[in-house]
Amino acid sequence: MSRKFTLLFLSLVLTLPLFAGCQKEAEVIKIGLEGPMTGDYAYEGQGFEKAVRLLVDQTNAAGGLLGRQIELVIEDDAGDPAQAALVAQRLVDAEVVAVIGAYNSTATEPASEIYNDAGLFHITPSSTATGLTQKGFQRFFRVCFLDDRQGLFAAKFIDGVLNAKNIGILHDNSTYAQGLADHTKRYAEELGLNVVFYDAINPDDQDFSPILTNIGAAELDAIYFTGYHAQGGLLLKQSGELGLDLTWVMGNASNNPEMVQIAGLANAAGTYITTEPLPKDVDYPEAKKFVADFEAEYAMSPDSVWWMMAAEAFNVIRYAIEQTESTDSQVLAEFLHNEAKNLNGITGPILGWDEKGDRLGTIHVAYIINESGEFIMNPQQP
């Protein structure tokens, strides 16, 4: 009989650390981030991870959430839809809670498939195009704002700020771009202007002089670009120097200093630029804090819409968390779609979310480049 005893002593000694192993884990609240930290976006991905982290870190510091410390579990997708679906499947198997990303709607269309396949809670900062949430998907939302709306003040912009009629447009054939593109067509058509040159680049081109010789020789008053930084930089530099006068208006994905680098200071200076505020003009108390916070810890200041997006990001899934108590994401969904209303973001008020998971509402304006190269609120705004 002692000796059972005893075998059985050993049994509970030997298997204490085990349970006391799986309580840790228990204890951590794993949130995925899911974004370019390599590749053409690497900007915004990287501007990612430490907005996030920065509030990860002050979370945790203040006690975490539900007593619980947060782990920010990252993955790279490259800005590819290729790519996006593994790390999707990576995030899954990780257990997280929550996902934030993708950065661009090509990397964050297949990866938002795995996700609702899953039924994680999943918010993109970044990804605009229109048909993202119109899948039926009820645990995917989004802090941004959606390209048909940016596609309107575009067309608003280029017909009573520039008094252009003859406009063209220039996509890159991603889903984000193209859509955008689209948008911004039928909305300037609406409006009476002549939409005389409408084409698209491919990315992977080096040498865009061919189409830019088309774009200067259709006499525009204005072009329209609704790709990424990356191509809109070589755009700028190739068409001063073929020697074309363009006015070049361009989307919030050109909304990057990293272009005005690509471009050079000479040929970046005077172009356009319509998107969401950037965060040293959001005048709102919660955005100027974020600012200081930043600078504070990075020494450099938070430059991207985005990076302030994918902060707003993780508030609002730890603001879910708090307000429900709970982690599980049909509670974290039904919450944003029936509840969560008229919130002060980091990214200005949020009124709320639709059925579909749209943010409610939208705020656009228009930058130009100085000469500095600089993004100045431009004087005139639609």
The other form holds:
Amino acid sequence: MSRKFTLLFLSLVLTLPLFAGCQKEAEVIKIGLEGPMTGDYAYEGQGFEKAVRLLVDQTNAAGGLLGRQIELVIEDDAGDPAQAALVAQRLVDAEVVAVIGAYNSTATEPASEIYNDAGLFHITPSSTATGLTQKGFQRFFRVCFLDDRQGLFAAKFIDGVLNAKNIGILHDNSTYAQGLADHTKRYAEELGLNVVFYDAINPDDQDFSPILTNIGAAELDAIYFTGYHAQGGLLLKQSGELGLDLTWVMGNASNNPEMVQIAGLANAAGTYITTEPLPKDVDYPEAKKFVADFEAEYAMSPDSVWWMMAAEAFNVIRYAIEQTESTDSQVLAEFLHNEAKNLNGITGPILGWDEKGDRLGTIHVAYIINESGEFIMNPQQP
Amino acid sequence: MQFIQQLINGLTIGAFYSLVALGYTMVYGVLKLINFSHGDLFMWGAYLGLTGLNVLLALLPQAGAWAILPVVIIVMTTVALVGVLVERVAYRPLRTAGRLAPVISALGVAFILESLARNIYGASWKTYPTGITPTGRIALGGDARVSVMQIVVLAISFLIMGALYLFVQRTRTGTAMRAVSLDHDISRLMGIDVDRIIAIVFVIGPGLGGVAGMIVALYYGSFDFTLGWTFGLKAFIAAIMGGIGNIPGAMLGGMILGIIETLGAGYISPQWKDVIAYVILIIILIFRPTGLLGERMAEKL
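To test you: the structure above is the form predicted on its own. What is the structure of the form predicted together with its partner chain?
The complete assembly is shown below, putting the previous chain first.
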């Protein structure tokens, strides 16, 4: 008798936390954020956190979502594909209803497989590698634009605005940078440009003088670097120190004021950047309000367009949950595929998503770094 | 013309590898220990130099380039102290524990130093104050140019390496170091304070590593906490290539690795330079397993 009682008591005690768990799940809506909080891209990852945290707090203060509070679950992938797979599994285990992330395509690629297997609703703010949406994942979306759109824009800019004939393209072997480089090469050749130099750097290097010496000798009218800002800054600095007179064009991963610091003002001035418009240049009231709130909260402006994209991703998730009154991944995904059209995004108009999950349209523009190191919109656009 | 320019590029990179390789080779000489924390001590030199320069230039903005001198001395002393501390805490208790335990301990110290740097200074790239290093280039005929900073870096590197070589070859302490590198027990019987000699090695190695970190940071202008890993691994390979335990070998190995990498990157592609460099390393090791200068046992340190 007493043994039976003990067993009953034990089983009650042991299952109690499970019930408590269920209760708690019903109260909060967990949303995952995966990004590089440390490592080379920590600047972007920490910005993701700031941007999304701001919106989560605002939503919670206004009564939450469907009457429930939102809990943000943050995981650090350090921009590394191995760690990305690990933390993606942790987010799945934490039972989030949707995930924002990762920053770089190299990390998003393995993570997206895991989210897909778990049936999660997943939006990347910034991973633009074309291949990511070619796998038939039904619940994976982007709020950024495809590399091949930027490649086309870059080719048009180098051809039409810079009037270059012989051009070089340099990437860093990452999924993203190589994709952008390949697309740009294809479009540039279609436009009749000669791609006379095409090569990659190793982003772990500190010294790029060997390849810069070659670039200098190739007599290029323009060179397009598709990699990230730290290497972009070093390339500009070392090319200046070697005394090379090059017209540098950088892709959107170099759209970062830190690049100017690394390069030094004199070496950075005159560099062009193809990118989504900076927060300060987006003219929508939604964007202006977000920038103002961000400045009030953190005493700094959201300098990176990717922080805006992370906020955009959160807004899309919030909007989908509000409209469908559901947190079911499949319902949310179908809503984005079929019903979400012509929204006022904070990075520009959101026309909708195609069947692969790619955001429709494009918003790319060309910037130039001026003498005081500021990014200003280039007066001539293609 | 391009060849000369690439050679200059390679010599500069090689000089950095050599400077860092010295630290690996000195410690290996006396302890037969691969001191994996050396790369991160080197990286700490870069960070401490940054703090030192920022503080000094904030107090004395007119100091300009002169600020470098006192900061170098402070960095050298601080990193040397950390080096001695690391030896005392993480290596000495394990000296009789076989060869594997100290190596793992050294890796542990490396991770600790790297994480400390990341947590204290943050993960983003750091930039040195501008305008304190010499600028300008000298044309060498054709298109080849050498920058004033490259000349300064090469001169300082050769000066440090030469001085160290003379110290080891010509002084009493240097002779004692060479004796300790041959046999600890016999050295002790000869009246050499082995612990003191090892401590001295851990002053000189990390001290020079710290200075090298600051020179690298001054030259490139920016870095992050992975600096120790990237340069440390290459310098370690340079030390092996030249014959680990041998000071001229470290210099030679560093220069050769720098030049091979540069020519590989310049004439084939940066994507292939590591393949080329390591194929050559393997060939060297097959024919000379002790490295290029590794067989001169009597001069080993």
